[in-house]
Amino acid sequence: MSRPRILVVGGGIIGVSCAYALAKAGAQVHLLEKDKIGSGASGGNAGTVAVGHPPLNRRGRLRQLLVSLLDQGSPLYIPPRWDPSLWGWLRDFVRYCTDEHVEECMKVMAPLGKNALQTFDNIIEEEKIECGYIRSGYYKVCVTEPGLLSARNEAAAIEAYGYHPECISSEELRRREPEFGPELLGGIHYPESRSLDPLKFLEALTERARLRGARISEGVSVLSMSIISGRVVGLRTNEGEIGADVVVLATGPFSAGILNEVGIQLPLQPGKGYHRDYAIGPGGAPPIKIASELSEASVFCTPMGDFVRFAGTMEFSGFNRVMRTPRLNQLTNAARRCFPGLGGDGPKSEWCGLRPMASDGMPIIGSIGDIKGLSVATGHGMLGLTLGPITGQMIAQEILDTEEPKLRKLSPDRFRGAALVNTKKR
């Protein structure tokens, strides 16, 4: 296909990365974003490029899910409500919580993580992007003995896949980072990690995509797909019909709704995350050197120039952006346990966003179903930033290189039993 016309839907890190990679490879690219670039989860995430870790689907999650129904301050929270789609997703999620599934995921995600790091480094250097990029890794710190044992076991498992986590005592942690508090019992240093200001990176990458010829349109909502004889030929939008040879859906958890309109179902749920940003200085955040994660609370603490972002939690409450005070307070409470020097001034910003969670814990990338010219890039969960640029490369290779093998392990066709095309809707 000579300079194919490609529509990318979604202005988050996945969509922009796809537009950048496709434009760089010579395609005619038009990206559509219904709001503003970075208005979803991509602009407010923890800002960590963390690779090599096992998926959320792990043995023992069922008990954690049951406990989370009662505690708004837990790292994982599910408000009790009647939602058949969520309960079906949770049933599938629990089915994947086995040691065998974790091992299969790691065989895919561990090498992909190394490629993701290299891709990030290359883009930062090649495009000269200024976004507070720190290559020093991050610390995973623990305040309980069970938490520390779990962290060490995870580190040992990751080491088997060629990563180099370092177990660190509490004394050594405080030597390296004097702002750490006395409650910490120890932790892990993950050197194969990066941190950055995600919104600055996303805005810069959007500009680089434009410079390479991509057209970026904000405020354009997709109403439906135009499909003729089993092939997508464009999109109907609030600004009219837009023709295309290929459509890439990178709309996070909203991808499921768009696909449902053409009879395709994918096991996706919106997982809400939160952040609080505190300015560095007296009364605010301490001047920490590199990112850290308080393991038991699953809260990341990331320096971003003149402020520190405290981000995390996972909430399954549907498609809404309601900010629950107990969830936000959990971030601050965890931050104070990790960094007792956090002052009493209020946060400079508060935020929540929806992340696309696939039931098996892996991203969904590639052409889909029986509709020709339709690809998806979603389901990245909490790894959207981490896997954004490498996802863009994979999408570009699959679309533009006809000899490129299909992304079998990450393909939406792995859900073939659930992701069926209803021919009556085409």
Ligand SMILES: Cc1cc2nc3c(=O)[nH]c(=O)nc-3n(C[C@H](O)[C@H](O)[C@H](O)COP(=O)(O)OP(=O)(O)OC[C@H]3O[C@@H](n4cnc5c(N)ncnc54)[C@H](O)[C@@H]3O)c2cc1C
Given for the second form:
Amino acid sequence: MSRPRILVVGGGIIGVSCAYALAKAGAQVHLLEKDKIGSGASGGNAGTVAVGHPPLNRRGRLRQLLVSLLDQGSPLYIPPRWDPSLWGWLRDFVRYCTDEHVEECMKVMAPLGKNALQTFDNIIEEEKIECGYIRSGYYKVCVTEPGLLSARNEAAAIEAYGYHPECISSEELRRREPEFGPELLGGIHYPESRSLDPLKFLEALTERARLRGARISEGVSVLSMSIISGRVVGLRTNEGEIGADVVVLATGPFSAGILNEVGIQLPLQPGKGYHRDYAIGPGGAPPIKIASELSEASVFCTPMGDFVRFAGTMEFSGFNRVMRTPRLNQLTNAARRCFPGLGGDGPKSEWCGLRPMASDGMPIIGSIGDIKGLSVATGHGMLGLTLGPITGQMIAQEILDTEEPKLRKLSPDRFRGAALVNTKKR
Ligand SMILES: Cc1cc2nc3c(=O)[nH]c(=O)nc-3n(C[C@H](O)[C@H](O)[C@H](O)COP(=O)(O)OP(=O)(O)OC[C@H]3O[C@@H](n4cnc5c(N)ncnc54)[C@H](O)[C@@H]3O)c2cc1C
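Please supply the coordinates for the form predicted together with the named molecule, as a counterpart to the form predicted alone shown previously.
Following is the full complex, with the preceding chain placed first.
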């Protein structure tokens, strides 16, 4: 097959990056999005390209999970409810909360992060994308002594993997960013990171993919896959059947449901996060220079042109986009502790989106199960924007090159040993 017909499903950062990389490599590619480009998590995230960080699975997480069952104000929140798939996922998640697993992840994710940065810089430059790209890194800032100690330990671990975090005092932080308030005890500067307006980037990348020959269809919902003799031959959609030689499933947390229909189970859960945007100006957000993460609350504050986005929190409450006011208030409360200049005017927008969370904290990229012509690109959790463009390149390489994929550790096959992938139903 010289020009296979490739269908990419999902118009988030992962699907669009795949379509862009495939079209750039000369493939015949058609992207299907059930709603609008960027209507999932990719349109409203915190906009940081944050590299080199350890996964969410860490020693001590079990205690935090138990506390989060009761506390709507904690960064991590799990409303108690009966959901066997969530409880199974949590069991696996906790199993991966070991120092050994963190080290295994870092060995893969730290070098991948460097490639991701390079890929981002190249695309922004080559495609001349205007999206408020700031290359000056971000600050992780702390308001408690235990928070500062833990942030410094994390920085030391990240430094060991070739990144250059810099520990800074509260005085130095306020010298660099006069909008920081007196409560801050200190922080870390991560100089390698970048920030941008994620929707502007996504829309521009979609346009560039189109210009390179990709077909982009919004309002087309994939209902199921057509598989004959172990090979994917097309997709059933609300607009009828579409034939394909290759399908790339990049439907965020919804990927698990689509795969389940063909007997493949992926350990994925939706992890809801929120944002509140405030216009910069009197009564609104202060004019901050670069992004900051308010460490204890896990809230990002990112300048995006004429507004600042406050984003974060992680809620495991299933497939819904219900906005819980206490969760939104948590963003503003944390922001005011660090930026007392945040005024009393209301936000210009409020939003929530579902991150695709893999139980082992690593993305799931590559051909899946024993179905020929089927690949997935999902499970990027809190790093989907960061790893979007590099994921697109990896998928294009795997589909169009005959060589072995570079990152076996991210392949869906890693769940086979844990009997999480079964193909019995097919
Ligand atoms: C509050 C918050 C802050 C974040 N901050 C950052 C950050 O600073 N940096 C970072 O790197 N990451 C961040 N993330 C994570 C990042 O946003 C996600 O990892 C990323 O957006 C996932 O991209 P995706 O393309 O896999 O999924 P999505 O963006 O959800 O895209 C999936 C798309 O598939 C479509 N779809 C679903 N089912 C079907 C179907 N049957 N047929 C057709 N289309 C379908 C959906 O409509 C959707 O548009 C954040 C997330 C949140 C929620």
